[in-house]
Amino acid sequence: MAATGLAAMARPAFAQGDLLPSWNDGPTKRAILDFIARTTQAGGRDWVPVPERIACFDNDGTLWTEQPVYFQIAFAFDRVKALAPRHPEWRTQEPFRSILADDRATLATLGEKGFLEVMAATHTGLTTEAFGKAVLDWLATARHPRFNRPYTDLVYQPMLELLALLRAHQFKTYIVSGGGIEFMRPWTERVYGIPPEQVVGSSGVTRYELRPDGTPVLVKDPKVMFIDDGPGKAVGINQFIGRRPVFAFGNSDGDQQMLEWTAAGSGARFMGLVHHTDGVREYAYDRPSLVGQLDKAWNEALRRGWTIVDMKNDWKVIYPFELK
């Protein structure tokens, strides 16, 4: 993969003396460095223990790039149009017919319920392995539209040495996302260094089959399971992390419930929104987007004094080929 590596390239930079060398200084770094320092200081007033040094993020806009569409709904689509000689029906069928027209008024309409409806027709009957290899077989080919890179290309310089930085500290890092944990997992360890049992996301039902040669196997199902977004981001860190984050970062109203539980603990606590100001390094939106809408969340880390990233002031660099 074309991200292979691109967890370690944060690392350097700490025998450099910057501990977070893509990031301008100013008041948002100072606020990370200074909760690091002072939750890691033996016998500080906010020390914490290793135990409960945990660090959650949001993938989708807080990780990498969520725009002009989440990442896994693109890849959804081009199984849509590499299944589809297999299915006539679809060119007459909606959500299908819109996808392989490439009707993308139409598919701005579609809402949750449509895009439930592409993933259960392209994910279903699949085995867990088989699934983890189309999502990876189509990492290494697929390209994103504007910036015609590998969508790994376009994590964030800046989170990754953030992520880096915490871990060097003793920090467990987690992803909790409103995206698919069975698309995440095959991929987090080598792009994040965050391995896939620190991935928790949504998922559909799976059920064990044995195959007639003996060779038993996880098989993908239509039906939801588990939808890791909103109110369920604060139910699925407790569920499967089983521990209360002290830090949490995450960047739309999806994202607003799991602050707030990491808000609502005893101690030292930091919360972070990553807000999307560059238009020409990446994109800028909030209040009334489609994709990854800040609003609400927005509302309340200005009230409760949570640190607000300003993408376009904050990030000397968005992407780690900007490096090169």
Given for the second form:
Number of protein chains: 2
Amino acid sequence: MAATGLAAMARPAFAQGDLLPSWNDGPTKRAILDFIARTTQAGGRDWVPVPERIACFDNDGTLWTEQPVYFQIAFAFDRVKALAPRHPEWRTQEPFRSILADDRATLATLGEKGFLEVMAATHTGLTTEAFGKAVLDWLATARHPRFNRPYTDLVYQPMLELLALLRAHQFKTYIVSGGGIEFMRPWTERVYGIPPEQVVGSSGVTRYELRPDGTPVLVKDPKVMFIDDGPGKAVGINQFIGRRPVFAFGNSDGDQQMLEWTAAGSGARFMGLVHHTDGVREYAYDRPSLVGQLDKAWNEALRRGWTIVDMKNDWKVIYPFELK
Amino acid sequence: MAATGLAAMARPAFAQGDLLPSWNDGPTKRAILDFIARTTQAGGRDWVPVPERIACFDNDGTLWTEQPVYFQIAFAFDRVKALAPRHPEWRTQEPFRSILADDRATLATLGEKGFLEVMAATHTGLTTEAFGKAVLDWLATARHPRFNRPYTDLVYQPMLELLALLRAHQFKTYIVSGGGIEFMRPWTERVYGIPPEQVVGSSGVTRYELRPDGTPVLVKDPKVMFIDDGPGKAVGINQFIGRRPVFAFGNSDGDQQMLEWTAAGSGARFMGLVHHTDGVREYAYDRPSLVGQLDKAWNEALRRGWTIVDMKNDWKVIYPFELK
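Okay, that's the form predicted on its own, but what's the structure of the form predicted together with a further copy of the same chain?
Up next: the whole complex, starting with the chain shown before.
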């Protein structure tokens, strides 16, 4: 590949120091630096105009940890417990009984119907404002079961560096996640530097309502509006951004179509997958995993030469707190 | 009001010339300049942090003309004519027969069902890319029936100046329109300086599909995804932007809830309505109009002291071509 040559040419732009200090030197880091250098070098063959510099990142498993369960599920379960005093019927009614009793064996069998019941009970029937507050309150007190830290501590330091590096080169960084848009927006600006208007995600229907005093509110209804996962990620990118990204990063089969959609544009493209290979510092999982399965997208990445991050070998540190 | 005093204080910021040259001096222009000065003056009581500087504009009747019919309807009708050779059955089948025969009397009676049939026939069954090209091809050749000019010539010069002035003060300018998101995005950046990712609008469902050669496309299906009008504008702002605007401009009852939603935030707010009062240079219409009815929103604006633009008296010129 000519990539090495181009990266060498572009190196002066990065001369002031290591801009991805948490990434080990090697082909993955070189591929990223090379892409940024090539696409932002004025007059270069691969130059991308600033308005077209759209970079999309999956969230769960790509920007932060998604084990042992998606953090939004942990939020939903904790919220069932918090709301339980107002719902005495939940003590006997599934799936709530199992959640309250921490009965994981039964929970594992609840399927989509049970999941949707939990989401409706914990994510709807309140205003968008009250929901945002519930998310922030939860993040302030909840702790990850393994690391005993706030969930927002479990973001990947190497990805924070990559987000900042892209923005320093005038890329607009977006989240494109299967997670709930209202679950992410209250904190993504603080944690990732990604403002609410650059967060694309799944969402429910909201309803405009005037309170008796004339104050308008948006009430979250128990009806799905849009699922931003799999093919839905390409749909969501088109719906919310209206431009095809030139850079996309995911970690699971749910990101395959986002990467395909990115790859299908003309000119320079970057498609990346995080492969969770570090069972000591984080988690190791891929093809048979229930959470964040990486199987078909991995095959396609191998076949098409997309960049695959080997967490164990490519990342010097996983979490920001390791630096302290 | 203290507004005048604050505007006087802030005047040095605008000292280098008239930044809204197509607006006549008077209370409307003063209210706009005063708001921008107050909210962007560092240390001022009404200062708005840059990330919160979200300004939302309706499109039809606010940024460009919407008479004698919404321009997207003109596009749809022209597209029926362009597609007619492939649909011989349309010669006898309503509503297509009436469109092909320019039978306005019958067309006026078709109602929502007929409208949706036309939209399905002209806006779906093709890829997003092919649709965007159809829009641009149409804009390049179609002419407005009264002004005999491309439809994109019929944007309001005073609003172009306002958009530019807001952006110069680090406001992010958005379109929030009942019109189709895919109809607007191909040209809003060139015409208004508003990039696709800052266009919120109505949309249909799109479907991700792999072509036989492996190329992914998004196909527009004949199913409504979201109507960005009336209460839907507050919903759309929350869905796409995820922040409450501090500045909003509309012209009809379909903008009422966008303005209410904007007004309900804390701190300095600007709510504006364009009142179409100039039947000579543009069109004069309000309460009883079928297109762009301004009735309930007008009452609310009067009651709450929102800014109302009197086109005839507040605007020196309507269209950019008048300046040439």
